[in-house]
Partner chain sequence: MGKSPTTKDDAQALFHSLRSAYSATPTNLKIIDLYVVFAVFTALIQVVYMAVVGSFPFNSFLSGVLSCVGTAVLAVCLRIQVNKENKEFKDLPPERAFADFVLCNLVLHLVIMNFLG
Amino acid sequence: MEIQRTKSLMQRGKIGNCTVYCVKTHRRRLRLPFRLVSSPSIKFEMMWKLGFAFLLVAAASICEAAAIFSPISEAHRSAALELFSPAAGMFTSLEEASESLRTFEVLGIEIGTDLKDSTCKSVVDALSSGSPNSKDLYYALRVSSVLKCKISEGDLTGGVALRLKDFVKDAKSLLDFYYSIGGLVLIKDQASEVDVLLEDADGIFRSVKDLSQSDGKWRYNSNNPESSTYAAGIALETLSGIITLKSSEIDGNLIHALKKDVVKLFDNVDKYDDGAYYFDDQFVDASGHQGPVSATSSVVRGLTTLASTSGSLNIPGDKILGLARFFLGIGVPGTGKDLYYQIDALACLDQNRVLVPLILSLPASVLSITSQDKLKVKVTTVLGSTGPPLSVKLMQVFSSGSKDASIINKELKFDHKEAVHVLDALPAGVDVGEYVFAFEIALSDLEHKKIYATGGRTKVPVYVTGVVKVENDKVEVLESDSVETQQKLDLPGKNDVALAANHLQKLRFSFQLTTPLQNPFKPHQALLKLRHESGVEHSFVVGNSGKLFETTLDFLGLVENFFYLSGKYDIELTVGDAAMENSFLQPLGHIELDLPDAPEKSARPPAQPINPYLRYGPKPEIAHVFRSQEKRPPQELSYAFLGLVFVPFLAFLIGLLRLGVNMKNFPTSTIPAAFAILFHGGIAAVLGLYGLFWLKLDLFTTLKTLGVMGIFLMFVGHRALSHLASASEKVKSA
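Can you show how this chain looks by itself in the form predicted alone?
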C-alpha cells in the first residue's frame, strides 16, 4: 500500500506545494540524522542514507494529513511568459495560440501589438481560406474571441457558420461534434445576429449521448469500445453547446439522464489523503496518455459549461473543493500544456455556477515564538480574488507525531487593511516544534452556502521556531570515573579549551537545552566531532535524557577507531534544528591525545581527499624577469647612419635628372590619365604600407593588405601600360 501511495504521489508531483514546503523545511535537519557514527566512512554513509530516508518518510507522513494550498501567484505568470513565448514573434499554430492566449487572459498578461496583428492575420486567413477542417475553424474562432479580431459578418454568416453546420451533419466522432458545435457557440458569442441555431438539436444530442458509457465515461466514436474520462469532459462541453444552440426543445429525459451520468462519473473520482480529487485516464490514443491534469481539466471545463446551460448539478461541495486543491497542489507545471490545463480549469472553477471553491492559505507558515509572530490566514478564490464575508475559527491544534489534539475553538480577527484573519497569540502550550492547525470557515450570509464551497475542517502544517537556551554546558576529562579536569563552556559563544588525555582516560561532554516555555528540546542534530591534525575526522552523536545531553568517549575502546593516532585533535560541536533559531556549529578548542603505538596489523588511516581548491583553485603567479636591454650606440652614430641611408635616394634623383626624365609620354586623355594616376598612386600606397609595416603593422595584416593592393595595381597598371603601347605603335606606323 505504501509503495502504491508513493507511486501515486510521484505521478501527481508529490502533492505539489506540500512536498516542496516539507523538503525546504527539513533541509537543514536532514543533514546528519543518525544514531551512531564513528570512524569508518562506509558506515557513516550507510547510516546517513538510512536516517535521511527515515526523515523523508516522516516528512511525507506530516504532509499527508495537512497540506498548504495557495492560489495562483506571480510564479504562474512568470512560467506562462517563459513557456508560451512564441518563436520568431508568432505562434506556430492556432491551437498553440488559443492555449497561450487563454492562459494570458486568465493571468492578466497583455501581449504586444505586433503579436496580436500577426495572430489575427492568421485567424482571418484560416476563416476565409475555406478550410475543410473543423478543428482549424474552432481554434481560429477561439483566438478571435480573445483578441477581438475584426472579422466581417459576411465571412461568419456566408462562410464559416454554414461550413460548421455541414460539419455537424457529417460528424462521425465525438471530436467532430466538439469542434463544430464549439465553433458555432463561439460565433454566437461574437456575432449574435448570425444564424447558428441547430434545426435538429434533439437528434444531434442523442447522437452524442449514444457514445456515453454506464460508468460516466465516453467513447470517442462508435467503432471504438474504449472509454475515456477526457472524452467525458469533451462530451459534456459539446452537449451544453447543443443546448445553447437549440432551435426547439430537447427531450427533458435526455438532460436528466445526462446529469445522472455526471454523478456516475464523480462516483469514480480518485482522492488523495490531503482532500484533493482528480480524474485519471487509462485510455491511450494516437496523441498518447492524457494523464490526470488534462483529464481532470477536461471534466472541470465540461462540468462548469454544462451547469451554465442546464442548471444546478448534484455535485458535493467537498469534491468541487477537492478538484481545486488538486490543481493548486501541483504547483507550477513544467510544460505549456499542463499549465494551460491548470489555469483553464481554475478559471472555470472560479466562475462556475455549481459551487465556487474558497481556498484557505497561510501567508507565512513558519512562526517565531521568540519574535511573537502572529498567525495570519487568508481566504480567497482559486485565482486569488477576495472571498465573501466570512469568519475563520481555529478549532484544533495537533502536535507533530501525536494524534491527541488541543481543543481551541477560537475565532480569528479580520484585518480589513490586509484582508487577512489574524490570531493575536499562539494557543497556550504551543512551543517550538511542528504542529497541524485545523481551521473552519463559516460564511456570514447563509445564501452564500449555495454559491461557495468551503469544505469541512482544513488542516495546515505550522512550524514554530524560537531561541533555545543552552545551560550547564561543560567538558570534562575523567580517570576511573573521577573528574580530573573540568572546563565550563559558553555556548553558542566563543570557546578555546585546551585539554590533554591518554588512552586510559575518558572525555565527557554535557549540556542542557530548554525551549522558551522551559520544555526539554531535542534537536535533530547534536554531534561532537574530533578532527586530527592529519585531517582524519570522528563524529559522535550526543545522546539525551530529558533536558540533559551527554556523551562520554572512552579512549581505551576507541583507539582502533582513532587508528592509534596521537597528537592534537580539534573539538567541534554541532547543534541544529529547523525550529531552533540559534542553531550553531561551534569550535570548542582542542585536546592532546597520547595513544599507544599501532600494532603491525592494525588498520591504517584512510587517505584524505585532496582539497579541490588546491587542485582547481588559482595557481601561484609566475614572475618573469626579462633580460636587461642591450647598450645602444651613440646618438651621433645613429644620425650618421640615417644620412647614409638617404644617399642612394639622392643618387637616384640625380640620375633621373641626368637621363632627362620628363612627363611627355604621360597620357593626356581623361581615362588613360586616370589609370596612370591610380597606378602611380598605388605604387606610392605600397611604399606607405612598407612604412606602416616598419612602424606598427604585423606581417599577416601587411600581407593581406598588400594582396588587395597588388590586384588593384595589376588592373590599373595593365590599362595604363596598354595605352602607352598602343600610342607607341601609332607613332611608329605614322
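If you superpose the two forms and keep the largest set of C-alpha atoms that fall within 1.5 Å, you have the rigid core. Please read these numbers as outputs of a predicted model, since none were measured by experiment. Residue numbers count along the first chain shown, from 1. What changes on going to the form predicted in complex with the partner chain:
Relative to the superposed rigid core, the position of the CA of Glu630 differs between the two forms by 2 Å or more. After superposing the rigid core, the Cα of Ser385 is displaced by less than 2 Å between the two forms.
The rigid-core alignment places the CA of Pro612 2 Å or more apart between the two forms.
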Contents of the next structure:
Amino acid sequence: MEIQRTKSLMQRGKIGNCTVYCVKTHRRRLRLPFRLVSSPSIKFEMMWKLGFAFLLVAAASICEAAAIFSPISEAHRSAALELFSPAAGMFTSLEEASESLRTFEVLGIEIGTDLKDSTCKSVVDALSSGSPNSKDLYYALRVSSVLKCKISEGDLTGGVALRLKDFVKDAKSLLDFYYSIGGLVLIKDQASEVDVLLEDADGIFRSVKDLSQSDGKWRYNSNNPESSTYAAGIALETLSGIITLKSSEIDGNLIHALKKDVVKLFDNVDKYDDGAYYFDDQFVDASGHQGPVSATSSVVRGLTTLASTSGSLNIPGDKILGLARFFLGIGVPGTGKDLYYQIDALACLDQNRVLVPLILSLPASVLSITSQDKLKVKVTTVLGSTGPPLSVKLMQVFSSGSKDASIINKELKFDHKEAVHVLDALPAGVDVGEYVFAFEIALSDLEHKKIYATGGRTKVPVYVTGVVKVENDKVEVLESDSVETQQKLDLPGKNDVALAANHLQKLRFSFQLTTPLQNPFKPHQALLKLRHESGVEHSFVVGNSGKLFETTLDFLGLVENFFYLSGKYDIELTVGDAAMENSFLQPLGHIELDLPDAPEKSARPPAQPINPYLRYGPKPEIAHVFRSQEKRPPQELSYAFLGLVFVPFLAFLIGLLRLGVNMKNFPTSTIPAAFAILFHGGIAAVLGLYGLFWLKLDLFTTLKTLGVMGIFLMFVGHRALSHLASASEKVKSA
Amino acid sequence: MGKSPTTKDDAQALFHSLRSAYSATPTNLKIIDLYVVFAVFTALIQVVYMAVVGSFPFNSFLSGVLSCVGTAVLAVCLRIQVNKENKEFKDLPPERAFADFVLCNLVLHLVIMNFLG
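Given the form predicted alone above, what does the protein look like in the form predicted in complex with the partner chain?
Below, the chain from earlier opens the complete complex, with every other chain and molecule after it.
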C-alpha cells in the first residue's frame, strides 16, 4: 500500500506551493522504526531524524498544497463532441452508445435525429433478438432510457423482463446479477406497467452480499479470490437495484451491515495532498477496467444509488468533497472512457442524498494592482449549477516566501448579477508576488449542513502583478574607490551612456526596485550583459542587499575572462519577474574598455557563430572558359586532296582494264549465279553498313546488324566459292 | 668508253629482263599487285596531306593510313597464298584464300570505321 501510494503521488503533477516537502508528507511515513540504542553515532542519527521529522510536521500543517478546482466547463463539452462523435454516423456498440449518450445528456449536448433514430432501431433489434447475453439487454435498455425510445410496443418489454428474471435466477457471478437487475430497474423506469418485482429479493440480496470481503472490496464470483473496488461499486449499485425491485421486505440487518461495509470501503481510500480522495485498483479484470478513474467512478455511482434507495450513509463531508476534487482535478481526460467515468461520477455527485459537494473556484487567479482587479470567487456544484445561499470569508493570506500568514477574516460581497462573491479591495499588505488565499464557506441555512459538503478551509493560489518602479539607477566608473564619472539613468526607458575605462578601474551599477505599495521588490532575474563588438558576450547577475541592487565589475580581475579584448562593449540590462508587469530588457549604451595586450598563452575568445548566409548562401558564379578551337586548314585545300585521293583509285581501275579483266569465271547457271550475286551484294551491304556506322549509327547497333549480315554472308560466300572451287577442280582434272 | 654505256645498258637490260619476267606472271597476281600499289599510293597522299595541314584529328589520319596499309598487307598475304609457284600453300584452294582476304578486310575496316571518328 505504501509503495503504491508513493508511486501515484510521484506521478501527479499538481500546482502546489511546496513541491519538495509535500511529496514526503504523509503521516504514516513519519513513524520511524528506530530502537533506543545508546551508541553515539546512532544517537546522532536519531536526533537528526527527529529534527527532520519535526520540520516535516511543521511544514505539513501549512503545506497542504493549494490548488484551484474548477467545475465542468466548455472545454469538457468540446472534448465530449470530439471523443464521442460516432464514426460513419452510427455507434459501434450499445455499450459505447450508452456511454456517449449519458455524457451528452449530462453536458446538455443535443444529438441529431438521424443518429437518434438509428440508435433506437438498434436498441429495438437488440431487445427483440433472442440474445443469451444479459449484457446486451442491459446496455440496450440504458440507451433507450436516455433517448426515450419507444420500446413499450407490443409485449417487447414484457418479454425482456421475463428473460431478465430468468437471468437473475441463473446468475452466478457479480456481473450477471448487475446486468440483469440493472435491466429490470431500467424497465421499471421506462415501462411502469410491466411487472418487474423479484420474488426472492432477500435471497438474491444475500447471494450478492456473499461476494463481499471484509476490507470492503467485492469479488466477481465465488471461484475467483481476486477482489476489486470497481466490483464494490457495481455490487452497491446491484444491491440498491434489488432494494428498488423488492416485492417483500428485505431484512433490515442486511441493509445495516451493507452500510457498514461501505464505511469500511472508505478506510482504504487514497489521498492526494490537495485534498483529492480516490480509490485505486491494482489488477485488470476481464472487462479491461483499470485505474483510479474507473474504480472511483464506480464507487461513487454505487454509493449514491444506494443512498437514494435506502437512506443516507454515514460518510464524512471531506471525503465526498475529496472525491469531487479528484474528478475535477483530472481536467479534461484524453480518452472517451475516462471522460465518461468523470462526467458520470460528477453527475451522480451533483445531486445525491449523501452530501452534495460545493466547489470554490476562481474565474481569474491573476490580479493586477495597476488595473485594480477585484478578487472574484464562485461557489457552485460540480457541474456548475448554483449552490444554496451562503457566504464566503477570506480567512488567511499566506505569502509565498514566508511561512506566517496574516489573519484577515473578511467577508466577500455577493454580486447577484454575476453570481460571484467579490472582495472589494485586496487586504492591506498584499503587494506584487505569489500568495495563497484561504477561504471558508459558511452556509446561510444550518439545515443545509446535512445536505451540502463545503469542506473547511479551501486554499487557492493567487498571483498579484503590478508595475515596479526603478529608482536611483546610476552607473559609475570608479578609480580606486573614488568616483570618476557618474551617469544617471532613466530606467525602464531608453538610455544611451558613453563611458570609458581601463583595466585598473571598476564599473559600478546600482538601482532600487519598489512595488506599488512602496516595498522593496526582488525580481527573479536581474542581469547585466556586456557585449564586445566582435560578438563575445559576458553576463553578470546583479546582486542585492536589502533594498539596493548593485554590481561592481572590477576589470583587473575580469581581464582574463574578457579574453584581453579591448574596444567598445555594449551594455544591456535585463530585469524580469512573472509578477512584474513591466519587465524590461534595455540597452544602456556602451563603454570603451582599454585592456592590456594578451600574453601568449592566454585563452582565445570563443568562436562566434558564422553568418549562415556567407557559408550556405550562393557562391560567386564561375564563368567557364572553353578551349579555343584548333586551327583547321582552308576548305579548298581539303577538297583538293579529297580529289587527289581518288586518283589512285581511278588509276587502279584503268590498270585493271589494261590488264584485261573479264568476268568469264562468273557462274552461268541460275543458282550459283544467284549465290554469287548475293555474295557480292552482301559485301557491298556490309561496306554500306560501315558507311552508316561512320555517319550516324552506334557500335552496338552496327555490331548487331553486322552479326546478322555476317552469318548470311558466310553462308552465301561459302556456297559461291565452293561452287567456284569445284568448277576449277573439274577444269584441273579434265 | 665501254664502262658507262655498260652501266646504262646494264640498267636497261636489267629493267627489260624484269619487265619480261614480270609479264610472265599470271593475270590474277598482277591484279593483286596493282591493288597493292593503289593502296600504297593512297596512303602516301594521306601522309602528304598530314604534312601540309598538321596532324590535328590524329585518329582520323591514323585510321586512314592504317586502312591503306592494312589492306595492302592483306593483299600481299592473298598473293602469297594464291601463287601457284609457292609450294607451301599447294593444298590451299585459292577460293579459301580469297574468302580469308574478304573476311579480314571486313574486320579491318570495321575497326578503321570505329577509329575514324
